[in-house]
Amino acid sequence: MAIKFKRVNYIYQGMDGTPFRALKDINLTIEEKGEFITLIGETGSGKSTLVQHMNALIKPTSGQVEIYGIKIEETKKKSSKIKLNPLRQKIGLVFQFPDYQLFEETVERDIMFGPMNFGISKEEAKKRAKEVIQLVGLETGYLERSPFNLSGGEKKRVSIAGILAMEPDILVLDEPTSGLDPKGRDELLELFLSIHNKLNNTVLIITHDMNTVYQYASRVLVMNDGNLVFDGKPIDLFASPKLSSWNLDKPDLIDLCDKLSERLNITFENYPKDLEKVVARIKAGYHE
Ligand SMILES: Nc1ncnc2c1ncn2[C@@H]1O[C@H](COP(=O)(O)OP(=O)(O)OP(=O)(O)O)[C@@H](O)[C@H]1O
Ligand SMILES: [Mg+2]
């Protein structure tokens, strides 16, 4: 077990004092191999503050957050003085507003800004960079430019290349896709499940997209105001009656198995991962 949530709250201090419960009871393990996990919720339902635990970015209010065995409570003054520097190496976390990660001259000293501060070599963070921006999508020219000069899009990859130069053993990744255009967001999720497939490590991923969740996730924690409603297998998130009162959509597959259920009166024993897959379905089972 890599992060372990043991009934975890979190309370923001408003700017007028008052106090917000973001995080409400949380328990959760997460592997260091082998998972796939997508985190979803309606927005301000406590995604991103729940992933910012997992690398001790915020502390909980109360509650405990072990990672890797080093245990992270607001009330252990000691806490406070652990190294937290091998666990963000460890964890690698990909912040939802790139302009919170981004601050180097260039977009090479921004990557190996991570590398280097966890003692690799300037030569090899240097190789590392030209590697991971061209992992990302971006030639290596985008280098020698500014990060602060980029479109957005551009500023996410490159937030996620210094991640990834980073290597690390979880990767985090808070929206990494919104904003991009189809293709773009279809490349990195690409990107992200072969280097899950390649080092079986786990990858979480916060998205907003439903298709996302079906086609990739072996795994998808739900937040619903502040609570973890669910934890489980995609499948069975998209079969409970109580999506709805997420405010969660169903992937389009799903949802045009439900329509062409209705309208033409066939069964799906199991939903089809692949549109192929449901026209055989219904080239089988339906004749006027
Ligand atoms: N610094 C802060 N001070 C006070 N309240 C905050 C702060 N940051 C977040 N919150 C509140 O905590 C709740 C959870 O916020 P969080 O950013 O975790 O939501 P989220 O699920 O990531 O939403 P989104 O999908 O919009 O990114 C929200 O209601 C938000 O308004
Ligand atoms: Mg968020």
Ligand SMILES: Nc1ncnc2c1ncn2[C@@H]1O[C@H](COP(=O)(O)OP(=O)(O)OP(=O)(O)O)[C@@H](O)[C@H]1O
Contents of the next structure:
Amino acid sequence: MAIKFKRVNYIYQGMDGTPFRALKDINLTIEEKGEFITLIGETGSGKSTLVQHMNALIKPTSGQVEIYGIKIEETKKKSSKIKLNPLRQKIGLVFQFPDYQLFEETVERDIMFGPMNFGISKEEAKKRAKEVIQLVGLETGYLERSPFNLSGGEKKRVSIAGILAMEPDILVLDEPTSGLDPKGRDELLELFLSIHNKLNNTVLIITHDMNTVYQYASRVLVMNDGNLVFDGKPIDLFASPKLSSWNLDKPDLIDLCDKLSERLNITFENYPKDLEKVVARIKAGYHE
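Form predicted in complex with the named molecule already given; the form predicted alone follows:
Coming up is the bare chain, nothing alongside it.
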């Protein structure tokens, strides 16, 4: 167990000064290795607030977050004196907007900043920068470029490289594919899956895309009005009668299969994850 939430609540002041309860009695455990998790829910449901607790960017109003054995409690308690850098090295958080993380003159210096801040030598940080820039699918020539002259997709990759250079055990990404075209989205998701498979670390992605959940996740978390209302396998989520009450849609392939089952009287014992298998099942149905 790497991260454990125990009845965590978080309250902040709204724009009009009214207290708003963003998290409500959250109980959750995240493992260190092997999980590919998606976190979904409507805008304002508490997703970003939840992940900011995972590396103690914010602390609970009440309850407790335990991160690698270190107990993080409300700010007034003794956890406010805990040194948080070691925890943040283990839990790498990539923000939705890469400009929040890019500030150095060159890509190389940007990537090196995190490791050197954690005590890594300049030589080792340079070595890591060269390794991770290639891991995120960019050539080493990018290291000499200014991060501010890159495309949106390239900036996202560089911001991810900067986190990977710190060698986190858990990689948390806040809507990393937002603003990308379908090709760029798919390339980035395949990159995350490749990193997950290569490093055997846990990856947690905040997303609004149900197709991403269905195609990639081994586990899905659903937030609704500050509550964690589902924690399980994607296929169980999309079979849940509560899906519409959480304002979630089915993935395109599952929706297609359901419509085919209804109109053509074709059954699917297991929902396929690619269109070719759907076509093959239709052809088989006409020959039975």
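Numbering follows the first chain given and starts at 1. All of these numbers come straight from a predicted model, not from anything done at the bench.
Participant: Thinking of the change between the two forms as two rigid blocks, are M223 and N201 in one block?
Facilitator: Yes, the superpositions place M223 and N201 in one part.
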